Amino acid sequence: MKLGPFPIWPQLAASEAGGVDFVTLVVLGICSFFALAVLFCMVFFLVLYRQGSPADRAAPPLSNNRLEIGWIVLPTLLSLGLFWVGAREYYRLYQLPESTDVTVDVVGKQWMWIAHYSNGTKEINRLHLPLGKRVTLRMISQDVIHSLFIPDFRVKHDVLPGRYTYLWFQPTRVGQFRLFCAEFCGTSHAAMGGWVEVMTPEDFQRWQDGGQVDPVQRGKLLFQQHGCQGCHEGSVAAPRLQNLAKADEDDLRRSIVDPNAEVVPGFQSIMPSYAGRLNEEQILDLIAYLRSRP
């Protein structure tokens, strides 16, 4: 939406963006109504009771039960209505769908966004996405709290160190859209941005076909380089890493960086921590390999 040559409202480029705009307009409309009503009353009474006006000032009323009850009931109902409208949209935005078409791992790092795709492709400060497909972003921070914000999609979510957070949307418009960090994260926070490029499914598939090394293969290499098979596949009494396809990502990550937080019953607490030895990108690759094991 533009006012002449000046943009005043981001374009709608995702399926849930219209609901966010509806909540915004409802809040804006109610607040504007009461702001103008209060302003009107202020001006009205300033004129009516100005110095020298013939207004009757004798025996002013000390109470008005109808006015007081209305002033309590009306704001209460409006507040409940605003809560319902906002909570409904919040639930729709942050309740992950049962199925997704594309999952992208995103690592926030001072001061860049690093995207990992299932075919092994990596890119910095750019996201390539297919039109009309449900996209889920699995996000984590390498250092401090960041916040991924795509105005045209009307989505924003904190990206936290040590914990995976999730965001989903369905692009509805082909083109390029700005990507920002909306949480102050250091001296170059303002430069932490990028672009989301939405492509037709056919173009997205052709783009993916030029992918890099499979993340599962990178994870397998890390698994071997750090000697994990010596315990988990050898004679040492360590849990066998099998049937982890549906394991929770946060649980797997915690087992890697803080293995003594939850020790499998029947085993000793002897596994070293890999916190600081593996970065978040390597942990994502290792998790991909662990979940691929039969």
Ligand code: HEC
Given for the second form:
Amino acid sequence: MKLGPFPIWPQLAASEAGGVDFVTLVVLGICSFFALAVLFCMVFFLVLYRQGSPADRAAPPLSNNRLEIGWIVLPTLLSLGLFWVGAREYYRLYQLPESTDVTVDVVGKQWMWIAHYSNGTKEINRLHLPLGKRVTLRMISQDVIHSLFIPDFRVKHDVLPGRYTYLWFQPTRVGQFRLFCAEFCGTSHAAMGGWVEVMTPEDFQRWQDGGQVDPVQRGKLLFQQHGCQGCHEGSVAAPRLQNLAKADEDDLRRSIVDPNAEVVPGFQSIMPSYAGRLNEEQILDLIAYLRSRP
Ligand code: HEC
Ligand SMILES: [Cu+2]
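Right, the form predicted on its own is done; let's see the coordinates for the form predicted in complex with ligand HEC.
Below is the whole assembly, all chains and molecules, this chain first.
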């Protein structure tokens, strides 16, 4: 909802969001009613008892039992009603469902959000989610207290160091939605935000299967899986593979598929050839990883 260029009410994009709006509107309605009633009485009595008015000021009533019982009982019932509406919603929001379709681990850290998916995908300040599925976020902080807030989903929860907290919801709209840190957490707190991207389940699957994984991460995994680490970080006499950030990619590639073509001075040519064992995509990932090593 917008008032001119000013957004005053975020759109609804998750199944649980309606209940939060209801509580907000109920509280807003009751508060507005009493604010207006008090204002009205103020103005009314101001005019009635203005200086010089002929209003009767003799023998003001000092007690009125019906009135007093009324202003004790009615506000009590009203507050209990508010409590009930709020507590019911709170319970529903923070009670995790029995089963969930997607669980994403979210780590908050000064000043970014890191999301880990079960298949190893990792992303920063972005959260890809499938439409209509039940999503649970398992959250923890690496340093100070943060708070994950997605206004369009009407969910917000503190993210604490040393303890997992959870949020769950079911996205009901495809699109991009803002994601904030809602707990002042240091100098760049304001920059600690990002986007939630809700996709159809098919797109989500495609996204999970394909490529969004950082090549450096994939390369690192290959480095561990294919025995490179055993030699290059083990006790074997092999180069430490450091400072390769600017190394020529063809040279790196040749070192992997044809290591004996150019043996690094001072080392034995014991490295096996990986030609045929690694495909070109994997080699590219390995190169990305090798270059990222300090
Ligand atoms: C059996 C041990 C061994 C394994 C396994 C091995 N290497 Fe090597 N690697 C060496 C040795 C020894 C050298 C230095 C001699 C040479 O150039 O052949 C070397 C050289 C290299 C170089 C050239 C370094 C430079 O400074 O020019 C690169 C790059 C490299 N390896 C990457 C890899 C990668 C990537 C893998 C895994 C896919 C791997 N190595 C697996 C032993 C190994
Ligand atoms: Cu924060």
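Rigid core (definition): largest C-alpha set, two forms, superposition within 1.5 Å. Residue numbers count along the first chain shown, from 1. Bear in mind the structure is a predicted one, so any value in this text is a computation, not a measurement.
- Core-superposed comparison between these two forms: the CA of residue 279 exceeds or equals a 2 Å shift.
- Residue displacement note: residue 57 has its CA displaced by under 2 Å between these two forms (rigid core superposed).
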